[in-house]
Each structure stands twice: as C-alpha cells, then as structure tokens.
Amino acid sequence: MSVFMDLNLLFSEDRTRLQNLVETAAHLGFSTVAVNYVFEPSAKKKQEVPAPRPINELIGQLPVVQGRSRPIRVLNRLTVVMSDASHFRPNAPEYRRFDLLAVQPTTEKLFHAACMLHDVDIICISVTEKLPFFFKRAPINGAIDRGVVFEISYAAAIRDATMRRYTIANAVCLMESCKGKNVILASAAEKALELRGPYDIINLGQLFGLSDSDSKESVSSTCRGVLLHAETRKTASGVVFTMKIQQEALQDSADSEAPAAKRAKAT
C-alpha cells in the first residue's frame, strides 16, 4: 500500500478552512500534507516574505490518516511567484523557515534559471493561463539531473472550465518533455470540497499524459523524494540525516501491512 501525499494545500487565515482541508485530506488517506504559503513580489512595493504559523496554532489535532495508525504529517511551504529575477533571493534566510521550497516562473527565461540555477524543491507550472513559452528539453533535463520536480495542480480545473483548458494543455506540454519524470500532482485547494482522493488523482494524471505507474508516484514515491531533497538543500555542506524520514518511511510500511497481517490471521 502506497503512502500517499498532497503537497500543496493553500494556506488560509480562517482556521476552521484550514481545518477542514487537513481533516479533508487525512479522511482521504494523504499521509502527509504541506500548507502552502504564496508570495508574489511586486515591484511597486517592498514587499515581507510570510512568515509560517506554528502548526498547533492552526489545527488544534492533527487528525488521524484513514486505514493508518498515526495523525497526518503537516509541512510548512513557500511559493515564489516570479516575474523577475530579483523576485527569487537564494540566499535569503527568510526561506529556511519553511520545510519546502518552490517557485513559479512566468517567463522563459526565468523557468530557465528556475530549472538550472536556483536551489528549489518544486517548479510550478501555471494552470491558469496559456503559457507563453514552450518546454525545452535542455532546462528540463538540468532541473532532473538536480533532483527537482515540477508542480501541475488540478483544482483550478474544478473551479472554472477555461482553467480545465489550460490546466489539460499545459500538462500535456510538460508531459511530451519530462517523459513523465519527476513530475507531482497537488491540489492547490483552497477548500475542502477541492480535495481529490489519491486513486482519482492518479486516473488524472492520465489523462494529463503520465503513464500508470509515473502517475502513481508522482503522489507517493516522488513526493518522499521532494521531501528529502528539501533536507538536504536546507543542510550547507549537502549531508543531512535522514533517520527521522527513513523512520517514519518504515512506520507508514508497517501500517499498510499490518491490516494484511490481519487478515491472514483471521483465515
């Protein structure tokens, strides 16, 4: 059984939303969720990057995953919304508040940088407008090669039918390129009834062009990977321990067996 994880649910200030979207998601079976934190730059104003509310000030109890023995995991994660290349700070100590790391570039040039350049976890790809360049084989195959992925969320394709198209049309474009690799499926939800259980998530991202297995991982294994490459970016010397991780990676083993063992002993 495969442990399944959503890594995009968008923030909000209104608790009970927020609340609904995390009990949502483990009522689902998503072990692991983050709360994702948008800030887009403008140039007319300085502008504050966000700082991440403490999980307990937000869910009161974390719930506990459907079929799982244990409460959901909840991370902290920051989008940069980038229409210019100052708007992306490497070395701002801003961003190591956060667990993850992602940025949405606009342009060419910047996805470009996005893919080769800047220390990320996840590139985001727009799904709500044409995008106004094409995939290149060379940046795509630089942000694999560094062990990042790209982002293509489904809920704008629920909330508004020329969103659908565009949601349709930039994956597939991204899907002839990457060849289904290191590609996520994420929500962006802003409420709960946005929310889509993994095993609809995965006929999905067939229909977006990702075979059954790479759409399968791209809401488990992949996900895991974004989680650990996260660690070590946050780590200078690019050594990080990952007991914590491989730990929880063995309970989440032990819980999808453990209802088998079950049954086995019962006949």
Given for the second form:
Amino acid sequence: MSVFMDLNLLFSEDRTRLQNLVETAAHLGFSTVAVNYVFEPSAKKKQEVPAPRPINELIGQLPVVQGRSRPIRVLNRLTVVMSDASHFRPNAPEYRRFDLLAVQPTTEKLFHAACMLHDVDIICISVTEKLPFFFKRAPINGAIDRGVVFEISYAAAIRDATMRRYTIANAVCLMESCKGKNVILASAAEKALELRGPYDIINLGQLFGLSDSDSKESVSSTCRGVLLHAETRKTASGVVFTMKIQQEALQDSADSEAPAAKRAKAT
Amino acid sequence: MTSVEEAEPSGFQRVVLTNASPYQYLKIRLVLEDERSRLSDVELKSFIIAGLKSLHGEVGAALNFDVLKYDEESLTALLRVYSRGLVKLWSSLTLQGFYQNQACAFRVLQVSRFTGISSLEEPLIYLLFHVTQKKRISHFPHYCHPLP
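Got the form predicted alone; could you also share the form predicted in complex with its partner chain?
Let's see the whole complex now, leading with the same chain.
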C-alpha cells in the first residue's frame, strides 16, 4: 500500500502558519506534502516567477508522521494560472527549481494545450467558479496517456457553500470524462483547520463520483505517480540526468542544464 | 468423550456474528479555532444535523444517527449510524468548516463496525467475521484508524 500525500498546501509568508499546516498534515498521517506557490501572470506587467524557499528555512525541524516513525517529506510546487497561451513558457529555467509543476488553464484552448503539449505534472481544475468550458474526451485521454493528472482541491468547499456546489459539480463533470483515472484530491488549505485526514478525503471522493478504490488511489498511488512523473520532467525521461559537480560549471548558460531530450532542437 | 471437554475448558471465547452488523460507529473529535469554547451534546447533534442538511438537503437531515457518548471536555463523541448512511454522514462532517463563525474541523479518529474494540484488533475480527461468513476477502477495511 502506498503512503498518503497531500500535494497542495498553499504557501504563505507567515512562517508559523505554514509550520502549523505541515505539523497538522503530519499528524493526520500524510507522509508527503507539497508547498504550493501560485503564480498568476497578468497581461499588463511582467512578473517574476516566485522562487521556492528552502524547506529547512521554512519549517525547520520536520515533524514526524503519525503512525510512521519518519519525518514528513516536504516538496515545492509551482502552479501557473494560465489565461493566455504565453503565460506558460516551456523549458523556463525558473520552473526547474520546483519539484512539481502545475497549471490551471482557464479556457478550453489552454486546457487542450495543457493536456496534450505542455510538460507539466498536474492540471488544476478550477473549483471556485462554474466551469467555463466542457471537458472533452480527447484532451483528457491524451493527458491520461501522458501521465498528467488532474487535481481537485477541497478547501474551497469547506470555506463556502457556493464553492462547495461548484467543487462537486466540476468534480463530477471531470469524473464523467476520465472515469476516475489520474485524479488526485488535494487540500489547497491555507489554515490548519482546512486540512482533513486521508480517510476523510477518500470518503469525500465518493461524493465526487469516484469509486471506492479510485478514491483511495487519488490520495496515495496516483500522487506517487505524479512524483515519478516529475522526476522524468527533470531528467531525460527519468533514465539519465546531469548534475554539476564543480563550482566553475556555474558559468554555463541555463540552457545547458536541460537534459538533451528536452532541449529545443536546433534547426 | 464429553468428560475430556469438561476437563479442558477453552481459554478464549469465540464470537461469531451470523449476519452483518447493521451499524457503523464513528469516533470523532471536534477541533475549534478557539480552544476554550464548549458545546453541549444537544448543540453538537444539531450542528451535525445542520451540516447534513446543508450538504444533502432534507433527505440528509432525515438520516438517522445517534450520539452514543459525548465528552464535553475533549469534544469527543461516538456516533452510531446505519451502514448505508455512513458516506453521507462522514462527508458532511468532512465539509463542515465553521461553527458559529469560527473555523472548526471534525477529526474522525476511528470508524468501525464494532464499538469498544481497538483498531489493532479490528482486522482480526474482520477476518474471523468473513471466514465464518465464507465470503471472499478482497481487502482489509481501509477505514481502521490508529488512535492518536
């Protein structure tokens, strides 16, 4: 059996709040969590992609997972909210500093591109508004073939009754197309009281139209699949990877860091 | 031969349930933002019913469940519900986020078909139960929680 993971804890500047979140997650039995940095590019001005803070600086002593005598694993994750095709830059060196990369497309065209083309791990389904588009079979099947997963977050459903309606409606809509495959359930919690235990989430998945076993996989083995997929993004299909061993190598351009398989072909 | 049986009384008692237990028991704890505030048992039950009603409507509010035990100090309660109502009750507890404008969360500590049995013993009894029922055991119940 795979361990439980919650791949979405919202980053906040408040250190104690984040610490509290991670501690609660460990207490509830999550073995791995990811701190999520949301990046929303706007059309007007150019914004910097946020840089991940080192985990030991953020949290310090990692709490021990309840029921397993080892400390919790904390990862970094970036979510790019896309409202335009130019917002996601493939192979941007800023993205490479994060362990996980997610996008949240807002239009059907971008959703299609995210499913079929972009090299991402997670596609976030919007849960705070009525879906602006229908999920088509073709892009969803494409995403499943590529190993990209869809994420539904439940914290909005706890905060507000209207959001709850949208969350359930959008989730059920997604399940109709993907039949419960490649779905993860994550919290997107800002506060510790918005986190729920893994078994609570499994039960909640049944409300979203997942079957018993798919629901369980959505907090455990599918999440593990995401982490493995993220490894392949960083390395050449997870087979070969390069690392710097000397300080002098720092002068190399960022481009050469990319694995050969992922570099844009020179024409 | 009967005398032999009398001479060696068995040291354990075997409990066999012939039909599935109709109830599920939930052990829950309410965590409130303000840790000093307390609820009475009546307030707790009406709070749970309000949650059921907001998520599942009138049909959900009509769900039968009982608060068997309630400890006001630790805000821990033992609920009993018919098995078919478990998903509804549990999901409404999960999505309950506010009690009188303060953030709250229900922590489900243990879910079981039996009361008064620790989560360590439960798989054993589950096994015994299914063996005696001659059912195929596909998986262990995923809902036995260790108590924190």
